[in-house]
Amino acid sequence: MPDILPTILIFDSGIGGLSIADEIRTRIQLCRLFYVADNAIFPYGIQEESVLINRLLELLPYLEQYARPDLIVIACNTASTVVLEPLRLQTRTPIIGVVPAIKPAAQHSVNHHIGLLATPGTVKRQYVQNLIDSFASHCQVTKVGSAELVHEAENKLRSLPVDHDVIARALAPFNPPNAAPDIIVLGCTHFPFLREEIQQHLPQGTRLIDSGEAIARRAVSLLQSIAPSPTRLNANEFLFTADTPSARKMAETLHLHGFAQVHLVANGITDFTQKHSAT
């Protein structure tokens, strides 16, 4: 009989926490795959806490009975900061929420000077700020929220065009006359997608982070103390919350991410999760 493999649903507005699933693969070959892409709310980064709240607390209990995860992974900066707490009450599977790399950035900053570079909820976030005065009160941060760079994110990985102007006009506070931050923290999980552009509007030695890599180090410890369950899923498989023409167009690229089943939902998620509990 074949060995039980771990399962991880991933969640996220969109195919930002694409990111942070490349992490998981690359540290754990053995295991499956549920991502799910929220499109229809897309992005979260825009939206009110109690929507948020009231979103995933209403979806993870049907993706949970579809994908009996072992482990959950909210990969969205702007919902970890508002939903974890009422998730962990909701639902007895571990969950890790993915957070700012304040701590790490403050740690290695030469010129104690470091950046943000987030959605617009997440730096307006109180649980943003308590992670500043905790691990950077000794820093000046400039915070920097930017909903356009998640779809230039989102058009990259669609094999779209990417708008410099769009980005250099979001990174602009990152360049004053004077000191400009050494490191800038990529709060948001879409945007390690857009390094390579982010980094050729910023001056020359400044250091990019995000928390891909710590947040694979935490699902691998994890697992490592949890006892596989049984899945249905018998290959890494993607949902998207709503059927577009955007969604249908990203086939091809979720495939090369190692998802073999892209799933479109038309009617709810209740409608979907009732038409394959019997499978």
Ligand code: DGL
Given for the second form:
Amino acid sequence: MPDILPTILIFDSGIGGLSIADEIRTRIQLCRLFYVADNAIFPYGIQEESVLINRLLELLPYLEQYARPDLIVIACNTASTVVLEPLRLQTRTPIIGVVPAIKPAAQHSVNHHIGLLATPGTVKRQYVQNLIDSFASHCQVTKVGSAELVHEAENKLRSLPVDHDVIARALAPFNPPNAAPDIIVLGCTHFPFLREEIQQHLPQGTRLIDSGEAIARRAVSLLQSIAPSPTRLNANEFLFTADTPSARKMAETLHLHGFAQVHLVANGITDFTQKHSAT
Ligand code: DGL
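Could you drop in the structure for the form predicted together with this ligand? We only have the form predicted on its own so far.
Zooming out: every chain and molecule, the one shown earlier first.
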């Protein structure tokens, strides 16, 4: 008999969404996670908005057909800030999006100067500007978009060396001679993995905040109101949308994050779903 456990689909461009998956796993032990890293078009932060919208609208139905999730978490600020609305029109499965924690940062900033460290795509979004207008209009907001830091985070997760010069260069706008932000929002799910390195290149006492814990709490509360359908996954599964050498190398790390099974899609997601979907 299949287990009656909720299945959660977690989606990101790469392995950054593991920062969200880890938070969810610590709060919800009895669930199955199906993590999808869309490494075929990684990184998302430099893609056109229309590319991301079309990509997610196309992929999600196949991923849903495969895993039959009770809940979807778009563990990517770059995607969430542009695709949540069209995605929600397309599926009845509840979706949680991850967006920069501008509101708590603005509430807690003492000097009313906050920073946003995100991808180049996220810092340009109207969605983010709307968050700032609604919750941080009393604050100065310094936005920094960096695709390089996303690569550094992926390197770290692959146990490759992190380049501190790259980090220092990216963070330079947060180190003005006076009045630096006292709180910086990590608005990319990759960046919590670089927390210590980022902290080293900021003025002492700068606080870093991310959305991981809030997302996990939201997942707990949503799942309380959903009657889960029997999961079709025997274990937590991880899927890369492209079979690349670096994806292969990640398998061991993924086991440490609780994923027993790793799929590498070689011939496109349609082919994968046809081969693997249970009836
Ligand atoms: N992890 C993603 C985010 O939260 C995007 C990284 C990328 O692919 O650029 O924005």
